[in-house]
Amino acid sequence: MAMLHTINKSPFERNSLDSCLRLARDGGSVLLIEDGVYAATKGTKVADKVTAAMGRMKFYVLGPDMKARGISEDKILDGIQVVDYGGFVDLVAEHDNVQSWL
């Protein structure tokens, strides 16, 4: 049963990302939205955590939320796929369950 995990809080203000990475099962997917997109950026203190988790989970980031925060695609960690709103809907439809980490 594949689960989609959505994270909308900055990893620099909340522990939502840490909780998700600690508790999520292998084979799931993580979609970074709203302020959660900061977890997808290179050169941050959470970049190594996200990169390490990519071995067991797929990572996505919502492009419109990146752009709203002035983050260009060249600043995104390798291995994270940028999706638009249609891609967000596709991810929800492709997974059995969605868990929002607040």
Given for the second form:
Amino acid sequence: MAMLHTINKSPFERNSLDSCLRLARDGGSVLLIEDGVYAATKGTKVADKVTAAMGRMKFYVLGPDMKARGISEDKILDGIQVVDYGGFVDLVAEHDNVQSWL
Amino acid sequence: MSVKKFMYVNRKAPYGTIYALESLEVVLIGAAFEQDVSLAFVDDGVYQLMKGQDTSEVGMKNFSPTYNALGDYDVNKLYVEKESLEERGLTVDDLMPLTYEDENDDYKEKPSIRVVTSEELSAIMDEQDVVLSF
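Switch from the form predicted alone to the form predicted in complex with the partner chain and print that structure.
Below is the entire complex, every chain and molecule, led by the chain shown above.
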């Protein structure tokens, strides 16, 4: 079953990203929203573990939440796809279920 | 009344919680009391100063331009912890170029943001009379 995982917390303040990566099954997708978008940026102390997880799951980041926080697309890790609100809806529709890591 | 050293410590990212906006409101109110005010940005607090914030698509107020006004209220010591920037892959160039006019130096425009190490920030915190955390 393909699950869509959403993460809305900063990886530097909460362990939502770690718990998601530990428990999510291969073949699912991760969508980074709100303060979760910081996990999608280059050069951070969590970038290596995000990149490593890309081998088994697809990664997306919500563009409007990036823009609000002053993060431009060139700061996003290679392999993470930027989506808008319509893309968020498409991801929800394409997956069997959604799990929110709050 | 003697002037006291007030430091506001900011440790939260903007928008995800209300802390950053509330801190800024309190700093602006506190500025009216003409105390020696400084701000510290550590952990996710450094994200408050990111340049190019554009909240038009999230339906929230972009309060980042307000940091530009701090200099006019004699709030011109914004300490940013170097270690927090580095953990997040950021440099001072990713932050807003905030400045103030130095009345003791012919109103020359000077940068308000000072990147300091943990060690330096620790010493600055130790000098404070009042520390307020957000």
